[in-house]
Each structure stands twice: as C-alpha cells, then as structure tokens.
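Only one chain is given next, in structure tokens, and it is the form predicted alone.
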Amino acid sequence: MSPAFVKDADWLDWHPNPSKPKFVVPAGAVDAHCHVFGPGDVFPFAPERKYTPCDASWEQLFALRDFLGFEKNVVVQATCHGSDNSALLDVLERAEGKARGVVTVKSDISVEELERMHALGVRGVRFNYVKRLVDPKPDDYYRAIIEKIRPLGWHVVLYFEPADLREKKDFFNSLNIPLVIDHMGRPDVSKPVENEEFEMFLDFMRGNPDIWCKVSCPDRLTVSGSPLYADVIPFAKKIVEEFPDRVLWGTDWPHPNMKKEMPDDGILVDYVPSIATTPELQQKLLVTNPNNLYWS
C-alpha cells in the first residue's frame, strides 16, 4: 500500500493465489468488467471517495487475465478514483489493443479530452446510482455528458439497484443511447426468480434492444455463497437465455467493497457454464458480444 493512503480497516484485499479454472474459456474471451486501484503513490485516490482500497495495478490485472485464460479486458473506472481516469488510461496505453475502458467524467469535460480518451480505447461512461458508493447527480448533468459522447458512438454503463430502477427507468429509457447494466441491476436473490422487482428489470430489457446486461458478480449477490452461487444462477441463466446477444461477463477484479470474503477468481470463471450452459451461449457471452460492443 502506498504510504500516502491507508486502506479502510475492514478492507479485504484481492485473492493472492486464485485457483486455476477447470472451465477453459473460448479463444478471444473478454473479461468485460474489472478495475484498477492506484497504485496510490502514482495515481492518488479521489478526495471525495467513500472508500480507500488496497493497490491493484495493471501488472496484476494483466497477470490475472493471462492466468484465467482471457485475451482482453474492459476496465471500468473505480469510484475511489472519482473522475480522474489517469490510472485507467494508463492501463489502456500499456494494453497493446487488448483493453477497452469505461470512464467517469464531469459534465464540463472538453470534446478534445473525450477524443483523446477514445483514441486510447475508451468506449463508454459510467453513471453510478448506488448511493452508498456515490452521490448521484441531477438528470440534466448526465444528459449533458451524453450529448458530448454521442458523436463518438460510446455507450452508458449504469450501476443501480431495484429501487433506483423503479425511480429512474423513464429517464433511462429517454436517453436514446446504448445502455449496459452492471451486475443484473443487483436483484434480491433471496426471492424467487419470478418476483416483481426482477420482472421489472426484464421488462426494462425487453422494451429496449439497446440495453445490454453484465451477468457478473454472483459473489456480491449471493446469500448461499461460493463455490456454486446457486441462488444467483436462476437469475443470470434467465437473462443469458432470453437475451443471448446482449449479455457480458466479467470478474469484477479486484472486487471492491467485499465485506465477508474475497472471491476466488478461478471459481468465478468455473461459475460461467452454470449460467451459459452451451458452447454457443458461452461463445456469445465471453467472445462475440464484448468484441461487438467494444472492438467493432
């Protein structure tokens, strides 16, 4: 840990020795949701952050990518870095075309800076509505950003929980830009899969062919726990089978804000065949869809 920053007392560090997955991912597979933290002495954490993590560098991210058998990464700006995307952009500069980025920006960002980010491999912006992590902005703030990124062909990544979707779904539907939803909108997996909140989420996806979904983070959602994440499977499997051409998957390494236990990334990879149960669905989830969205 860099001396300028002391990680939170309850912070769990990423798994130092993950297991080798038994499931061999198909050639060209993409880890479509991961992060980097700092290192804090090179890329300081934001003053307004709501957590202080351990360091998690590009070298460690790329080593995990290779160990798990993936070819590419989509790196998403971590909230601990606020709107300073320097650490993420540094990853893209080092990735030799094998990474794309999703940034967090302010509404006053210049077109020139967005174009520079695009040249490095940025393809989206993230809007976070999870109030324990950030303080969401007014709708017009996000609309101003969208009008700046629209000419670049970028998409918007949304992180929300069911109550946020209920409040904001009309706004989301009005944006007229591709949307990518983090972690299935965080369903309550202690409920049956046929529940009103999850049906609202499915209807949200059904109503707009430009909505994509990351069926990631069973470790965040589960009550029953690892290694099977059995309570999450029906939700993710439903999404994969109903929307096979609009699903993505990622490790979420280095797993920010996990409070009970740190997941084993090898076990997370071995979870994939339980939600994408055929080679055809696995190919779409891990290869075709992320390459179409981020590299086409």
Ligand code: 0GY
Given for the second form:
Amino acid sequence: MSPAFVKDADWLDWHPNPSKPKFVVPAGAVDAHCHVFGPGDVFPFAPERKYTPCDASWEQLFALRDFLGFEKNVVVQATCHGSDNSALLDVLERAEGKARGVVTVKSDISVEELERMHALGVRGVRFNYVKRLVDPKPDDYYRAIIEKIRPLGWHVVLYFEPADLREKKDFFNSLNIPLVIDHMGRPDVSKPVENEEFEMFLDFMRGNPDIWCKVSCPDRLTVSGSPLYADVIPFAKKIVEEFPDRVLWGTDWPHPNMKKEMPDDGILVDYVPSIATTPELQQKLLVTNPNNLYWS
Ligand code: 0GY
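Please give the corresponding structure for the form predicted in complex with this ligand, as opposed to the form predicted alone shown earlier.
First the chain shown before, then all remaining chains and molecules of the complex.
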C-alpha cells in the first residue's frame, strides 16, 4: 500500500540514532518545544500546509524523551497540521500527565472545545508569523482567540522573525497575556550580538515581565554549524543570563524544514551547558521554568 502522503522531495528525516548526551539533564527536565507529524495515514496533514513532512509519531517522541533523559514534553502544533490538533491531543492522551500542549485554533472555536483541550493538558495557542509556514491573520482574528483563552489561564506562543517583531511589537505589547517566543525571535547570528535587531528583541523582553523565551534551535540559526553552534551561543547565553526565570529549552524534534543537515538530538542536549553555564541556570531553564509555566 502506498503511504497516505508523500514527503517533500527535499525533506530531511529526523535523526535515526542520535548520540547519548554527555550532559546529564537535571531530574524533572522538560523538552519544552517538540512536535509530532501524523502519522499521515492516521492524522492527515492539512490541505493548506506549506510542507509535507515524514511521519514522526508519539512512540518515537516518547522514545527520544527517555533516551535523552527528559521527564516531560511540551508538544507544539506544527503548521503542517493546520488547526486540526488531533495528533497533538492524541499524544497528550497517551502521555500519562507527562506532556502539555500548545495548539493552533481558529477564531470561531467553541468554549467547549477549548475546555476539552484544557482537560487534556493544553496550556497555550500558537500564532505563527513566519510567512514561509503560514499566511498570518489580521490582529483582530488573534484578539478574538485571546479573549476565548484568557479565562483558561493559557498563554500565547509567538513564532516570528526580527522584521515581524518590528512591525507587530505594539500589537504584541497590547495583548495583556503571557507570551512565549520561539527560538529567540530568530536572530541573525552572523551579526555581532550587540546589534540593533537583537537589542530590539531584548528591549521587548525587558519591557514586559510576562514574556518568556525559548533559547532553542541553534541548528536552525547557526551559520558556523554543528556540533558547537558557536555563533548562536552569545545570543542564547545573553538571554539566559539576563532573564534566568523566563527561559525555556526544547529539542524541536522532529526538526521540520531543515535543508542542509539534520541535527543529532544528543548533541543539541550537549549544547545546553554552553548557554546555561551553571547548575542553577540549568535547573531553571530545564526544570523550574517549564514546570511553572505548564504544570503549576
Ligand atoms: C519549528 C520551526 C519551524 C516549523 C514549524 O510549525 C511548524 O511548521 O514551527 C520552521 O520551519 O522554522 O519550531 O518547528
């Protein structure tokens, strides 16, 4: 039988045998940014998707979690599933309390459906501004969603690039709800760390104590490359040290849309001590902060 979906011709599959990390993550560590894809024959990909991935199932996600030494996952809706969160909710149902979710919803979603998601472990919605992944919606569309999730105590995960922040920061600042920023707002790490764009990002965080940041995805941002991701370190380290109580970290497995090289997840874990350089910072980044945001 042929598969329900054929992955993109240039698709890179997740690493089949990552290395065992040398860095032992602290007990209770959370992988706070990861996804599942399908499997496509069970949970079809969305018609409006901008890429078709390989499958990446809940079994494979949980196996990686255990192999890397993490206790829990935060599963974030991937754009290839649009606003059909079935695959993600299935993970939450199987996780025995060891996963939380961040969904993508339409503005006409019912309160009952949001409450069902909350009971399963959803704690946020994701608004994606990266145009190669989605066609962003007008501000009022997102405001309507925010008013529906506010009573549940959820937050908003934002994925944007520096130009989007420049355009949208007044809107983001007006939302009056906790914000979690994916991948440090995608800084251009070929620039020195003291650059106007990254300062704008830091000022955004300085101006609002309810903004959190995932210091994830060195593999996406790097120009100098693996295994050290040396050019990303000063950016992530700066954020971890200035905002130690508002940073999160995740693998980003199964790493959608990598074009040159698929990261080794073990090496990604070994990168953590280069940006969170003390046991105290590592504890906050991997345990205290994600537990405060997703399990309290
Ligand atoms: C990520 C990054 C990417 C993809 C998605 O939902 C998605 O499709 O977020 C990307 O291509 O940069 O966080 O997984």
